[in-house]
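A single chain, nothing else alongside it, follows as structure tokens in the form predicted alone.
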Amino acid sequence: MPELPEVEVVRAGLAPAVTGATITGVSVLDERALTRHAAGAADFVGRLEGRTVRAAARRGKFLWLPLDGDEAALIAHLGMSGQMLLRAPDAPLERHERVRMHVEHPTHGELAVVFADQRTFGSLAVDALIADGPSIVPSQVRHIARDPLDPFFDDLDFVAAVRRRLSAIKRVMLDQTVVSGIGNIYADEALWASRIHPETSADRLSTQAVRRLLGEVRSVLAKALAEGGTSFDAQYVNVNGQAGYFAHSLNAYGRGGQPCPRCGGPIRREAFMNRSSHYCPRCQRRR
């Protein structure tokens, strides 16, 4: 599933192409892509055509394009396999294409913005923008906590929230009401870098340990961003259809049975919430 770095790579790729562009036409090829837009395809199209995109924004794994006029935005959640692609206006349909928007940019001319989704867990919607402290976000995003790269992220609140939890630290890191955007891959990587066992109870961690973990989260996310995100297959690509290469830099995730890069002991893979945890039992002792 695309996580914060992957969605941020997509946002950064879309921003220069769509900011200031006018949406001249919208084609909904599969209404399953509009599960977050309860009013249906006709309303979705009507609320987009003729509107101008003001920016490209993100919180956690949610991406949205604020629109001119009333306080509304086109919001996207990529789900397991969603892709936002930039194509020539006359480009043939993509495999698994669900929605296509034609836009006209004052500098770049005509472009097509394509939403493709193999597994159909992603969705688009037009949603109202509302205030959330110093930020303006879609209503569907307001319940999501800020992510560690958000300029308004409060480190002290995060440390306190973690140390109040009685759950395992990895579960807390994936709790979107505490912090957003980390996901399974980057949780494993940050915990490995911090030498913290994923099943350590969050309330047993010291303030210093939580601060160290937060620093490693930011470091891992920044490195993943620099390398274009993590791609294990063709489902995650950037707006030009290119894969990220952070998978080559992973120290724990996906390396079950392989030697730990730090101590040489075998990385252990265990079932975790219908997914997997990867950690080094020698470096990340459960205390």
Given for the second form:
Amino acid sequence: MPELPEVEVVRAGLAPAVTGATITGVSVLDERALTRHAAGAADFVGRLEGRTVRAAARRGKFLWLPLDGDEAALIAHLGMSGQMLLRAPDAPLERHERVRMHVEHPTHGELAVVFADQRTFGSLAVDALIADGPSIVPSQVRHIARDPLDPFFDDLDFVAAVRRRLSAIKRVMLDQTVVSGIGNIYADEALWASRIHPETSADRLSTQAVRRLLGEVRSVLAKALAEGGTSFDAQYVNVNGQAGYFAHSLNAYGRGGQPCPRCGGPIRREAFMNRSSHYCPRCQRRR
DNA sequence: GGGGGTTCCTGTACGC
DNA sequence: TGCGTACAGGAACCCC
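Give me the form predicted in complex with the DNA now, not the form predicted alone.
Next comes the full complex, and the chain you just saw is listed first.
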């Protein structure tokens, strides 16, 4: 399940392969991969062919490739199970392949960039680039808050925004308009590390508690990034199809019934927002 | 406009 | 063995 570390691993893998490369051909095998591109497949292809990729950028879980001219970008959201894979130009179809782009790089030669997605929650689009303060982002990303690894992330604003909310802190952490990049896995991990119960109302957390939580969010994201991301159900892989190792370092997520690494009590798994929360009822007391 | 619930989707795991 | 069902969850969307 790609969250910030996984998307960043993908971005970093794509960057050297596509920066400076020209898009020579695009095949859309499944239009459901273009739900973010309202104008349809022919328009999508027309806006990409012949263009040169300038870079690979990211905010939260959104990834984009700015195109020459600086007016538009190819954006990608991996959803639950999306993968961006680098393949030889004549490589056979991937399982669940939705879109294939052929690119020609001035030094690396020809390459196929494949978007594969089992559960089809992911999607690509060509979108206009717009200014967002000091940043340039696709219009579809404008409402997404900066992520905690963004140099322009404002810690004080974040603490204040969280403490204004009347919802459960975990719901607030998953709200991409408050802070981006955090999904179910890293929300559970950061809450465990901060000893905060996921159902705690955000407005009842002290400034210090929210600051500590933000520190733990940054810490868990950085550690996951260093280990290549979390590959929990084999859906997430890097651009070469390799899994990440952070699943071995999880303390709470996916460990329902197993002993808490801190106190030894059983980790509890509970339904929460149509998904699951994993926490230690002993270390993470409900206020 | 905040808050909270629903919906989209497919492969896998599991119970009967 | 085979069938049915629950489950995984990011984010847009809807209603209150």
